[in-house]
Amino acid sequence: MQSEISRQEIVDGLCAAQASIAPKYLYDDLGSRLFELITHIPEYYPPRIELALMTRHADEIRAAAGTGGALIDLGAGNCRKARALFPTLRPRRYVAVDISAEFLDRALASMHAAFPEIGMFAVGADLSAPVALPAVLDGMRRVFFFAGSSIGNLQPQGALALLKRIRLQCAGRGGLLIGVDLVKDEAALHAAYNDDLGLTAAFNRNVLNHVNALLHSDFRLSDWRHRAIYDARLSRIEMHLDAVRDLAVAWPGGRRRFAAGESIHTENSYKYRLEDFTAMMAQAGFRDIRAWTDERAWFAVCYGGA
C-alpha cells in the first residue's frame, strides 16, 4: 500500500502545473551518501556552525535538556550529529529516524559498536506523518533532536504541524533541540547550494534516479540541469531541475511533456529570523525556549521544553 501511495504522490507532483518532486525522495541510499559529502564542503556552513554551537554551549544544553533519557534523532542520516551530543546528554536509549532505511541501518551499526551500553533503535519513517516510536520508550523522558535546519524543508504550516506532533510525543516531559538556518546575505546562501564541486547538483539530479526506480519512469539525468535560487520574498532557497531541451517523460500509465527551460521543483529551504522561529516553537506549545547563535547570527540551535 505504501509504495502505491508513493507512486501516486510522485505522479501527482509531476503532473501539476508547476511540476514537483517531494524533497523526501532526494534521500535514497545514493542521495543520502551525496548529502553526507555535501556536509563536508566549505560552502555548506550549517553542519560546522551547528556542531560548534553544540560544543560551545554543551553545559547550557545539558542544563536545559537533562540527561539519561531517550534521544530521538529525526532525519538522522549518518547519525554523526547525534553522536556529538552523547557526551552532553548521556542518553540511555537512542532512536534514529530517517526515510532512507538502508543507509540508516549501516550508520546505526557503527554507532552501536561505539556505544554498546546504549540501547539503539532504527525507525524508517517519513516525517510528514506521525512517527511510531518503539514501545521501550514508554514512560521515558524524551529529547527530540532535529539537526541541520531540516525543518526549513517544510512549508511554514507544515513546520508548525511537525513541531506540534513532536511536543505531543514528548508526553509532557523532555523537549526539542533543533537547528535553524537564519536569514543572511544572499551570496552566502547561493554559494551553499551551488557549490564549486557540483555535489549539490549531483544530489538534486539523483532524485530522478530514485523516481525512475519507484515509478519505472524514463528520466535521463543528462536532460536536466540543477538550479538553486533565493526567493527573498518567501525567505527560502528553491531547488529546481530545468529541462535542457524539449522532452517527454513516460511511466506506466502516464507521461508528461516538458519544454526547454521548464522546471521540476525539488526542494525548499526556508531561512528564519530567530524571533519568528522561537515564536513558532511557542505556538507549538514549547516553553522555556533557549537559543544559541554564532557570532554572525547565521545559524541557531534552539531548545524548548515540553
Ligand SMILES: C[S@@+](CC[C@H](N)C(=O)[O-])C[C@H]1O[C@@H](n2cnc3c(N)ncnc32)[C@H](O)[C@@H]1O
Given for the second form:
Amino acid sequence: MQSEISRQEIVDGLCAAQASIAPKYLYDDLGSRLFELITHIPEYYPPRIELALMTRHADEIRAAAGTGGALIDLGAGNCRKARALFPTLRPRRYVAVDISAEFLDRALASMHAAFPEIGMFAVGADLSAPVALPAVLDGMRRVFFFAGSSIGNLQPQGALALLKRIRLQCAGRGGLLIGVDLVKDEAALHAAYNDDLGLTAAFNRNVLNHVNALLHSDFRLSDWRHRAIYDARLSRIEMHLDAVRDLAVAWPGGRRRFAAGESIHTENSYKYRLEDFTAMMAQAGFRDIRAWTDERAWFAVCYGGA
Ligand SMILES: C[S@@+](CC[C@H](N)C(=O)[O-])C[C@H]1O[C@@H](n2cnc3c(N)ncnc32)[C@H](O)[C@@H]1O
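Could you give the coordinates for the form predicted in complex with the named molecule, as opposed to the form predicted alone above?
All chains and molecules follow, beginning with the one already shown.
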C-alpha cells in the first residue's frame, strides 16, 4: 500500500490550522492489531451488537440479500464478521478489501483453510478512491458488506458519495449490508472511546508511529495524549491527540510547532439516527431498505437492494 500513501496528504494535514491526520493512517499492521483488541473490550459495544444482530436476523438477511453470489467486504479487517455471515449468505466468492494489506493477507490465509469451497481474494486498496474489483466478479451478483460502522468515519457527504459508488458497483443486482452506529446516550459513547485499559488511546497514539515510518518525522509518542469527545451538535465522536507541552515536529523538508494543548484531529465517528441513515441509503439509490436494531437501538444493521 506504500505506493498509495500520499506523503503530501499527511504534510498538508499536519500543516493545517487545525492539524489532522486522516483516520486511514490509524491502520498500519500494529494499528490493525490494536483495533482487533479494542473489539474485545467491554466498553466498545459495536462489534458485539453487530454480530448479535447478524445472527439473530440471519434468515431475514438471507431473504433480503440472497445466497450464492459474491460477498465484497469493505474495510474487512480480520474478516471475522464476514466469516460469521458465510453460513447465512453462502457466497461463491469472497473479496476482502482493506488498506492494511499485510494484516488482511494473514486474516484471509486462515479463512482459506476453513472454507476451501469459497474463492477468496484479498485486495489491498484505499476506499477513498474507486476500487477495481477482481475480474472473477464480472457478471456475478454482488453483495457488499461494510461493517463496524466504518461509514461513520466519513463526513456525511463523503458517506453518501461512497454509498452511491457501491450501488453502481452492484451493477443493478445484489445490494449492500451495512452496520451503523446510532445516536445514543453520551456517557455510553464517551466510555466506548475512552476505555479504562487505554487501548483506544494506544490505537490513537500509534498513528504517530505510522506517520513517522511514512514521513520520516520525529513524533515522540510520550508528547501526545489521547482525547475523545462527543460533539452532540454534529453527532460525532472526535478523536484527537493533544500536545502535552510546547514542541516542534520535523520531517525532511518541513516542520510544525504545536503549543501545549494544541491538537491533531485523527478520527471522526459519526452517529446516525436510523431514519436519517436509511434516507441516505435511499438517496444513494438503494431500494427495499431493511434495518435491524438491538433493544436499546444502539446499533443498526441495514440492507438495501441495488
Ligand atoms: C473500524 S475497522 C472495521 C474492521 C471490520 N470491518 C470490523 O467490522 O471489525 C475499519 C477497517 O477499515 C480499514 N480502513 C480504514 N480506512 C480505510 C480506507 N481508506 N480504505 C480501505 N480500508 C480502510 C481499516 O484498516 C480497518 O480494517
